[in-house]
Amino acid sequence: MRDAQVTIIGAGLSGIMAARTLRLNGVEDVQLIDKGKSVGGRLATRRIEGGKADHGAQFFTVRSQELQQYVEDWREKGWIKHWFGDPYPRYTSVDGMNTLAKRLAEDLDPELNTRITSIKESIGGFQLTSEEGNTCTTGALIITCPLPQTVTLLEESRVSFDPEKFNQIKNVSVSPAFVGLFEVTGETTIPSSGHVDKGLPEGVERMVDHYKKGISDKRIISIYMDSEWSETHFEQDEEEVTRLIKDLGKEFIPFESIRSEQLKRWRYAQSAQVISQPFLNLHDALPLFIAGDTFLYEEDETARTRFESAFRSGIAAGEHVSGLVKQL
């Protein structure tokens, strides 16, 4: 960690886009911090026995001109492809969703494997302390972690914030999600696109065959469980959860040909509510911004957290903070 003009906690899509936007607006001294070993958050891809599978976001749709401009550029660069869907195309990264996040984070030099445990106000900004006891100061702070983690961090810090705005983020419930990952040698009955989200057993949100999706040389299957099922089974033993998921997927996947299996447990996956503005500033005098996929523009009719809401929230926060920084 280092002292910086602006620090962003959380290197998921919102954090990456906030950092890129600050740089594009002439704010060079930006620090991007994440507790994970890679950028991307739920833009996550796992390598399994020579194959790979997306086990967070599988695709994204485009409803805003803002994202459409980027999508056209990404397609020209060969970073993404139209996977399936009409009238709203589903786009996916050609090398796995985490590769798209890494490409967007190039040159941002993120500080990974660093968990911020407390924040306190300092002269002209904030002092951050990591789990290892390291400290740094920053003039402006943008937090893009899952909201329950943000709430916990702020409650354990010495920062004054607007109680009404704080309650807005505190009252958002975020559901968990399980994803079963299975390497199989046999053919699946998943459609040729590699994706199915209709006619599935209760509790299953979608299934993806990553060989058919075109990102894996091996047949790796992701089975996504919906939020209600995941909440119900979240505290159960991993082996039992995996067995239950396999049983639900048996009509689509030849589980007798399984070579390996893994389980991904997302503690915070999908917000049950949204906040109808692209970011919040929680402090009366200092730049303490909260952004992420839960923050939607008021005119966004989907009322649902997704790739695009995270993308636009990060850009909006970055633009606003860059304007404040230039005034100082």
Ligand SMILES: Cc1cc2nc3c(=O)[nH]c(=O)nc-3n(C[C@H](O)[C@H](O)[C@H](O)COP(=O)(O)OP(=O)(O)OC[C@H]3O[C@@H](n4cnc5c(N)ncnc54)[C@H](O)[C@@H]3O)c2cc1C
Given for the second form:
Amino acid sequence: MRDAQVTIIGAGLSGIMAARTLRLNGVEDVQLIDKGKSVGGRLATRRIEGGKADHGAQFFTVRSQELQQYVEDWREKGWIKHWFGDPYPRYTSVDGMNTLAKRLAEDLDPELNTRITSIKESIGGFQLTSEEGNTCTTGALIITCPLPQTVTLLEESRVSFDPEKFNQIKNVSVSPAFVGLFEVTGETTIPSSGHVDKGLPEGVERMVDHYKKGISDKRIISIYMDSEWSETHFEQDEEEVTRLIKDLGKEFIPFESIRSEQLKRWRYAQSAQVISQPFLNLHDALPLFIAGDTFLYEEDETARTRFESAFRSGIAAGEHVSGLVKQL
Ligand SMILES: Cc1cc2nc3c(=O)[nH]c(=O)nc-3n(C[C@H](O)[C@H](O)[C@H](O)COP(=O)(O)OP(=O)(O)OC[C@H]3O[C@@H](n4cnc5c(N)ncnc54)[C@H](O)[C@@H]3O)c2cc1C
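Alt. form predicted in complex with the ligand, vs. the form predicted alone above:
Let's see the whole complex now, leading with the same chain.
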């Protein structure tokens, strides 16, 4: 960690877009911090036995002109492809969603494996402390963690924020999700696109065959469980959860040819509520902003947190902070 003009906690899509926007607007001294060993957050891809599987976002849709412009550029560069869906296309990264995040974060020099555990007001901004006890100061701060993590961080900090606004973020609940990852050698009955989200047993939200999706040489399947099922089974033993998922997926997946199995447990997958503004200014006097996928533009009628909401929230927070920094 180092002292910086602007620091962003969370290098998921919204944090990456905030950092890129600040840089594009000429703010050079930007620090991007994440507790993970890679950027991307919920744009997550796992390498399994020489194959690959997405186990966070599988695809994204485009409703805004803002994202559409980027999509055209990313397609030209060969980073993404139209996966399925007509007339509403689902786009996906050609080599795993995490690679798209890594490409977008190139040149941002993120500080990884660094969990911020407290924030304190200091002269001209904030002082951040990491789990290892390291500290740094920053003039402005943008926090883009899933909201329950942001709430915990703020509760463990010494920052005087607007209580009404704080309650707004405290009242958002974020559902968990289980994703089972299975390598099999036999053919699945998942359609040729590699994606199915209809006609599935209760509790299963979607299944993806990454070989058919075109991102893996090995047949690795992700089975996504819905929020209700994941909530019900969240505290259960991993082996038991994996067994239950396999049982629900057996009509589609030839488990007799299984080579490996893994389970991803997302404590915070999808917000049950949204906040209808692109980011939140939490402090009356100091530049402390909260952004992320839960923040939607007022005109966004989907009421769904997703890739596009994270993308737009990060840009909006980045634009706003660029303006503030330039006024100083
Ligand atoms: C299972 C699953 C399936 C999904 N499917 C889809 C889909 O198909 N289409 C779609 O559009 N969206 C989907 N989504 C949603 C999409 O992935 C998210 O909306 C988006 O990626 C969120 O980006 P973000 O930057 O707001 O948050 P995140 O990606 O969560 O980034 C926040 C970052 O903050 C970091 N962090 C947290 N606390 C700290 C701390 N104290 N210190 C430092 N760093 C910290 C985390 O490590 C994380 O990297 C899915 C999500 C999940 C989990």
